[in-house]
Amino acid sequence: MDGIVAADLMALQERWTGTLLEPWLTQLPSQLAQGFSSARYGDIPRWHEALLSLPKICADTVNLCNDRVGCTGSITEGERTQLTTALQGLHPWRKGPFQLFDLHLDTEWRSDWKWHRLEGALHDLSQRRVLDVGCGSGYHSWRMLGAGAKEVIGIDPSPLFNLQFRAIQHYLRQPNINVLPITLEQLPSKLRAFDTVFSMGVLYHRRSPLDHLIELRDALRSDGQLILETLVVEGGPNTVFIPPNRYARMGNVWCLPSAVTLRGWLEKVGFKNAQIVDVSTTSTQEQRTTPWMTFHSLEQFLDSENATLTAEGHAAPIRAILTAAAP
């Protein structure tokens, strides 16, 4: 992994020197070393071997604006088998879908559906520096780059998701996009360096949701746009549900506000022009088990006799998208 870390540091140093992101460079070496530590993550050597076993194939075209992000080009049956085996070595694939040559990575989430729900509210990304918090394998980061962003930085603490991004990048070979194995809390305080910040599927995992909103605010320049997507519940401006134990079989869900309550929280911490863009019930067509994610998924997390309830008897997942401007 040392070569990966060194390449990241070199590319980011070239791009960030003399910019508002330069202070982050002093912390990055230790953050990357920690994020890729085999002592912390015993599967890293196996995942790294899968990455190294990817066949060397040149893409003819790269597609960042299609629902299936990826590339096209000629591939032999042997190369397809080698490609499939290598990518399956990075199982499970959560966010996507991707298309590498004639191979469709049908991921657990139809993340393109979420992108279509938010893209109408998104400010023009041309020449914008974007931060994608909790980016997973980087599907939405690729869509941001395809929408014209000058630079996209995805952050997610999972080294597996990071290596999945690198497997896609192995063929797409796009500059100005990186996924780093770190958390939002590890960014320098009050960086105020990003034009657009996305936080999708993160807030409900934070013990202190207001602190998360403050950290998002402090990563943005003044008037920069926040895109916030999270689980919510139905209700009015004072509705908040705190699951007593698990929620949809997840043990790390701390707090589910209503969309209106969440808009009030954004205003409370100083965001301007907070708006609710979309509220949608998550379906088993959007999140499901596939050959690329063979573990249990939403269908198993819901009540087997009543799909409007979770397995624990709570209201089934509803997700909201909000936008706001940083002060």
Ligand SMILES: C[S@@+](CC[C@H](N)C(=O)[O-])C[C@H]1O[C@@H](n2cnc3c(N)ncnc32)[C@H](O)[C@@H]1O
The other form holds:
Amino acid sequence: MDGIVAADLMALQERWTGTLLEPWLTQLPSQLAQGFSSARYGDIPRWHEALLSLPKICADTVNLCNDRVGCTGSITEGERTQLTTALQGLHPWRKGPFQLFDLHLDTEWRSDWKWHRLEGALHDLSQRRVLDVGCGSGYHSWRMLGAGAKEVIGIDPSPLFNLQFRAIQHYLRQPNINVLPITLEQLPSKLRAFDTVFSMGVLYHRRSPLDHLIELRDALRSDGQLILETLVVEGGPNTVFIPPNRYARMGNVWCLPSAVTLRGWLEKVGFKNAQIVDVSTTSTQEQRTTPWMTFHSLEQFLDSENATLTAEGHAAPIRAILTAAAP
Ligand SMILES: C[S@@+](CC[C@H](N)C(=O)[O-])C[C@H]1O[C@@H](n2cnc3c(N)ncnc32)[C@H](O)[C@@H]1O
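May I ask for the structure of the form predicted together with the ligand now, the form predicted alone having been displayed?
Zooming out: every chain and molecule, the one shown earlier first.
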């Protein structure tokens, strides 16, 4: 992993020196070393091998605006087999879909559906520096770059998702996008450097949701736009559901507010013009088992007799998207 870390450091040093992100450069070397430490994550050497075994093929065109982010170009049968084996070495692929040459990487999630729900609410991303908190494999980060952002930084503590991003980048070769193995809490405090910050699918994993909103606020420049997406429940102001145990088989779900409660929380920590842009029930067409994610998925996380309930008997997953402006 030393080569990957060194390449990231060199690129970001060049790009961030003299910008508002320069203070981050001091902590970045130890954050990258920690995030990719095989002492902490025993599977890293195996995933790294998979990444190194990707065939070297030149793409003819790169598609960042298609629902299947990826590239076109011709490949031989042998290269296709090698590509499939290498990418299967990075299983499970949760966020996508991607298309590499003639290979459709059909991920667990149709993440393009979420993108379409939010894209109409985005301030024009051209010339914006964007942070994608909890970016997973970087699917939405690619869409942000495709929408014109001048720079996209995705952060996600999962080393597997970081390496999945690098597998796609191996073919797309875009200079102004990086995915780094860190959490939002590890960002230098009060950076106020980003024009747009996305936090999608992260808030319900945080034990302290208001602290998460404050950290998002402090990553944004004044008037910068926040796009917040999370699991919610039906209800009015001050409705919050705290699952006593698991929720839809997930063990790390802390807090599900109603969309209106969430809007109130945004206002409470100082955001302006908080708006609910979308509320949608997650369907088993949007999140499902595929050849690229062969484990159980939403269908098995719901009550087999009543799809409006989770397996534990709680209301089935609903997700809301909100936008707000930083103070
Ligand atoms: C449900 S996924 C959402 C992925 C993507 N943003 C989306 O909306 O499809 C949540 C991601 O957040 C990451 N995550 C969890 N806690 C985080 C934190 N404190 N800071 C940054 N990312 C975090 C997880 O590793 C996971 O990949």
